[in-house]
Amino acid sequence: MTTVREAAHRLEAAGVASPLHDAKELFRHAAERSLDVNELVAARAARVPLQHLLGSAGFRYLDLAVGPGVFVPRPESELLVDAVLNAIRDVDRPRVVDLCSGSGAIGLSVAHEHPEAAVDLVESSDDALPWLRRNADGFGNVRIHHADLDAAPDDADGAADVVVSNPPYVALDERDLVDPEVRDHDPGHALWAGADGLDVIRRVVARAVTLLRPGGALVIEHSDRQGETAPAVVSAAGFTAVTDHLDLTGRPRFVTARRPC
């Protein structure tokens, strides 16, 4: 293969939704890094994405360590930074935890874009906390928790500012809706969530009663076929001003609401 065009050629014979972008990519990352652009050709063809590909995922400001074990974060899940950054603009040195972490995505942009605030970062597998850890080093205002969600922090029932979380919503039944880069490279433990895809979001909605202040703000992602069935569940645990929210291809993406005062 000689050329960036052939490249594209072949990953769109494959499937890849954006080949011209993912090949131009895998051209400049193996001229950077002497690799061989075939192999990194074939792989991405295969369906390995290409964040694993490159070792990385831009996501706002940040440059976060991706590959096996950890969910590559996606563009949609930046609007959850700015929920955040919205329900904290003035409150005084705020505290933000971020449920089931992953890569640290949203807490760390937290972090970055707002160095006052006191980011706790939760996750539980043992296989994504190497990448925690690595993206997280060199923040001064975050703590990472390696425990379940149910239980961390455990100094911070009562005090938090807001509750934010990605949590695995995808149903059982809904494998075959995945794409090939997130079903089979993405970890299990990130992903499925039981019949109705809403058994972490419940979970996560019952730890943020405990740990938010009475005035304090839930943001929660979900999938495009829970606009209505996620807000639901934050409004039978007795959140109020349940607001559901799309993302910029005008799908439902996130729900925020505000803990009772």
Ligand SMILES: C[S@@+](CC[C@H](N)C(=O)[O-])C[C@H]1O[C@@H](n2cnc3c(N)ncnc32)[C@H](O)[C@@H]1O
The other form holds:
Amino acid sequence: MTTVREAAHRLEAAGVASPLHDAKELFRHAAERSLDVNELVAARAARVPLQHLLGSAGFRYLDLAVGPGVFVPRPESELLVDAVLNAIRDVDRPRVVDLCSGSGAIGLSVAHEHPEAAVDLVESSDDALPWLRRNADGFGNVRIHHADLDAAPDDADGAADVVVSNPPYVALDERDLVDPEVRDHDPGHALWAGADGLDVIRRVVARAVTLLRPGGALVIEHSDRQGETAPAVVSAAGFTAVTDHLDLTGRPRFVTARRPC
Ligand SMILES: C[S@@+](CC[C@H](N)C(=O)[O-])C[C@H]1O[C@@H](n2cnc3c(N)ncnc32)[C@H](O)[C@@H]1O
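The form predicted in complex with the named molecule, contrasted with the form predicted on its own above:
The next block holds the full complex; its first chain is the one shown before.
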């Protein structure tokens, strides 16, 4: 029987970023479910994402079901939820649209932490939808739209208080920079966004112009290489108060702005 320490060494040798943490999680999971821990460790050493092996990902107060076909939510995206909650703090029954929802991490967190909000979740992927539906089960204040971000919701033009999005934003030439867990297991439609990685961000910004009420807030995640280019896209669309924000590691991570009144 492998020990936690041996498993951690194996994961470290395979290039896993947090080997001891992952080994402990796999041992805990195997014990709880009577699974073969050696198989789990071998899969993790082959760089299958930890969250796929556990079947879930923690995000703020939620435990989201994830697996093949859906993007694994990242800790840095938790900050976007704070920005949304801040923007709707004084709004009566706010309306929030989460474009490119994936597992629902951002939109469902807003719905959970601000139960008076009405949240529209827009996701185009057939493969992500089952995960999104499963995670949204039991929420009374969300609507799921299986649609392109240009097409839904079709009843919110000029009425949204906040548009939030963590869209695909990896440039095509950054393929060699991403970890095997991401390259081989996150869905391609969740990652790639043209030569400069801004193709979908441009579309989100254009859509937000239509969806937001005057004075409404825009919150968009971007890569740490887009700390100047993503805000420039937002400014060029006529938004005001364009501000870029760092993540917990001090890297540029998301932009906020207001639609002019
Ligand atoms: C980086 S993932 C983020 C998922 C989730 N918001 C999160 O933070 O974990 C981007 C998501 O956008 C979806 N997507 C890509 N293009 C889209 C489009 N044109 N319309 C709607 N969803 C889209 C992908 O399927 C994927 O689920």
